[in-house]
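One chain comes next, on its own, written out as structure tokens in the form predicted alone.
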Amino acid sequence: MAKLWAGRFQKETDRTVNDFNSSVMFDCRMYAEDIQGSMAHAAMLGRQGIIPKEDAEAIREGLKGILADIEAGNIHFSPEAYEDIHMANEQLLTERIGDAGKRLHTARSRNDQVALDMRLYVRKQIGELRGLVLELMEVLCTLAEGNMETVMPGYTHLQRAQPITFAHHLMAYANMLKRDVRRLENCLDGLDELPLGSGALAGTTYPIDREFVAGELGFSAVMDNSLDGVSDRDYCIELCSSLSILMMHLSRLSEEVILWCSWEFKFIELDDAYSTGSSIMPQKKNPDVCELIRGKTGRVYGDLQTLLTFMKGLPLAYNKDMQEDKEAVFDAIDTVKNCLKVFAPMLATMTVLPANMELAARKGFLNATDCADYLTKRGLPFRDAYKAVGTLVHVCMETGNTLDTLPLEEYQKICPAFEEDVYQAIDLMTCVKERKSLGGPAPEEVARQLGKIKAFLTKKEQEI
């Protein structure tokens, strides 16, 4: 099939040049995106007198019927037969409508066409991965809800130090989900103006009406140097930075329900439907979905960088470097949707096992913070008291006590201002409950933080 842009080559693309150079096979995921942003052009083409009415409907017309085949599976994408979806398209259009296809493409490039599509698909799905990241963050909410008194060890360089709630720990993930939520929106303002009008790079001379046409789209904008409406992908390299920064944090949950389900802790245990076994060992329940879930983070990674690179030694305006933008990200995307999917149900069905958590927390010393608090509240200095309580926790772990099962004449030995009420001090729940400071894990403080994004969550369904 002819290239659209024959005329000033005399010979054939050489094959192995026209399979490196092609894109459709990626790029075709955009099919709707292209024919919306098409559609939109042809009307404006028609407004504006710059083709034939009647050639502007019947574009759109045109462009209707193919829309329906393709989601049909009646067309098929090949590097043989088109170069990109932006080509498909139109040889498809002019295929059916004869000439009036051929006007589509006036004041227009596909430089400028890529860019809005590209647009239009990070649009879509950017509302479609926020959904995603809202409906784990609603199962985060429903687990803290049923474990606001569970208690369990609070760690730091993963050695038990002081005890929280597991409401309190699941309620630290839902604020890094809440600020994912954020980024993706940020995403949306950055890429909310019309790149489509800046043609190759210059502009056009045909009167057109590029307002007109951001209306028909969306956008609240049209980019303002046609320089840079082509060349631009900060919005792609935002989504990606977005998404890596998500998918740090789905790694990071990942890792704790691997060690949580483990042996060693055995805080949880996953529903068989989101586990798997071993090939060999028929005792074994494999935390694979967390396991790949913290492998394909470095994935996205990849995919950042990518775009980082490629976008980092290119003059302006278009390039055909930029072509690559395309893999990399369509990649992010499927992988942190995936990766979501899979996620939430899997959080949904495991089983908490309280009693194990309480006991790490009994094993501890985590309550020796408090007891040296109890002591500054008596008037000790608290390097004083921190001393103090230090040589108790060596004297239980020469005893084998804990400082729940101390003696209380151990306790006067080391410092007399300690009295009865010491043990009430150093229940694990007294010290969870009594840490009502903003942002602590105190039952009331943390339904306080539970409300905050139940009321968020809120808000954002209503917007969409």
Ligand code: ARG
Given for the second form:
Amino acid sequence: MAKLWAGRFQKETDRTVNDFNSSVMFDCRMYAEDIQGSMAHAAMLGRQGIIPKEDAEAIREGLKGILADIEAGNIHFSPEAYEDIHMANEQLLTERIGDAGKRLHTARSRNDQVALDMRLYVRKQIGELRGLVLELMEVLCTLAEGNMETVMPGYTHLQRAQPITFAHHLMAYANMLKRDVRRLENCLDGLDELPLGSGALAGTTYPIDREFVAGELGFSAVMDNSLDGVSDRDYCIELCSSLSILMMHLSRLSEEVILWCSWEFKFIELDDAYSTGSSIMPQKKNPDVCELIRGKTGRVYGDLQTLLTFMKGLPLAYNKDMQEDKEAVFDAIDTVKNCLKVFAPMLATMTVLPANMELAARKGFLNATDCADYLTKRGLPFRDAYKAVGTLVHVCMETGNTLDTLPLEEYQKICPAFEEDVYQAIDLMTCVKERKSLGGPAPEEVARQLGKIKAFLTKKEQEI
Ligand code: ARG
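Let's compare: the form predicted alone is above, so bring in the form predicted together with arginine (ARG).
Full assembly next; the chain just shown is listed first.
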């Protein structure tokens, strides 16, 4: 098929170059945004008297028809037929409505056109991504609500450290996801300017009305510099960076779920529908979903690297390198959506095993800090109390005791300030319930955290 730009050329494009250059196989997913942008552009051209009003109307009608046909699956995009989605829509339009179609590209370049389409596409996708993150937060809240008093070990260095509750642990992730939502929203702010009207790089001599187009397409401002307008892919990088951080969070939780469902922990059991078996070991039940999410995190980081790397050496303004933004951004979006769609129901359906969590919390001297605090509350300086309890832990280990089973005489040998009520003070439930400091694991405090996240979710639902 002859290229729209064939006039200057004496030869046909080499077949391999044609396929290498063409992006229609992946950018065709922006068909609706391309049509939306062209409709607004055509309306502006008509209003400004740059093209006849009837032509503007014919263009809009023609584009509507193309949209319907693409959606009905009647149009086949192939590199033989089309270079990219922008050329495809214009070619299709001209085939359908003749000369009026040839007027659509007045005062516009593919450079500002693709800059616009990509913004419109990313804007829409951010809305969907944000919705999926909010759904995952809902699942975490529901799980937390059911586990406000489920005591488990909290870890540092993956060593049992202090007792917390499962709800407290889950709310940590809810807070991370809340920041992810904010980051996604920041990306929306970052792309909220219209690039169309930048032309190829240096604007245009036509009396265009960029504010009108911005209004039609829901942008709050117009990009201020035409070179920047066609060269800016910051918002793609911001999106992939936000998605990388989001994936890092999903990956950390995945890693924990993998640990939790191992026989070594057995804190949870995944639903059969969300786990997989082994081809040889009949007993196996594997957390493949979590492992894939952990693995795909690397892939999204890779997408971010792709963008950062190909952009770093580009002189202004447009360079074809920038066509590489599509596959990276699309891949990051698809990957994150797929992960969120499977992760939320996987968490919602897993069985929590509170008895095993509590059992683990009873071993490992998780109440040692509380034991030291007991002495501090009786007037000992914390360092001295710390030392005394360190010695107690040593005695326990020598005698096969825990702090709960060690006889009072042993306590008093090391520090006479210990009395019978120490056992109450170091009881696991007391340790959790007394950690009422702001942000701590005490059920009443986690309830406050939960209330805040739920209020956030309600507010976001109203905004959507
Ligand atoms: N397919 C191209 C892209 O994705 C569209 C812009 C082409 N512009 C150009 N001057 N060749 O970047």
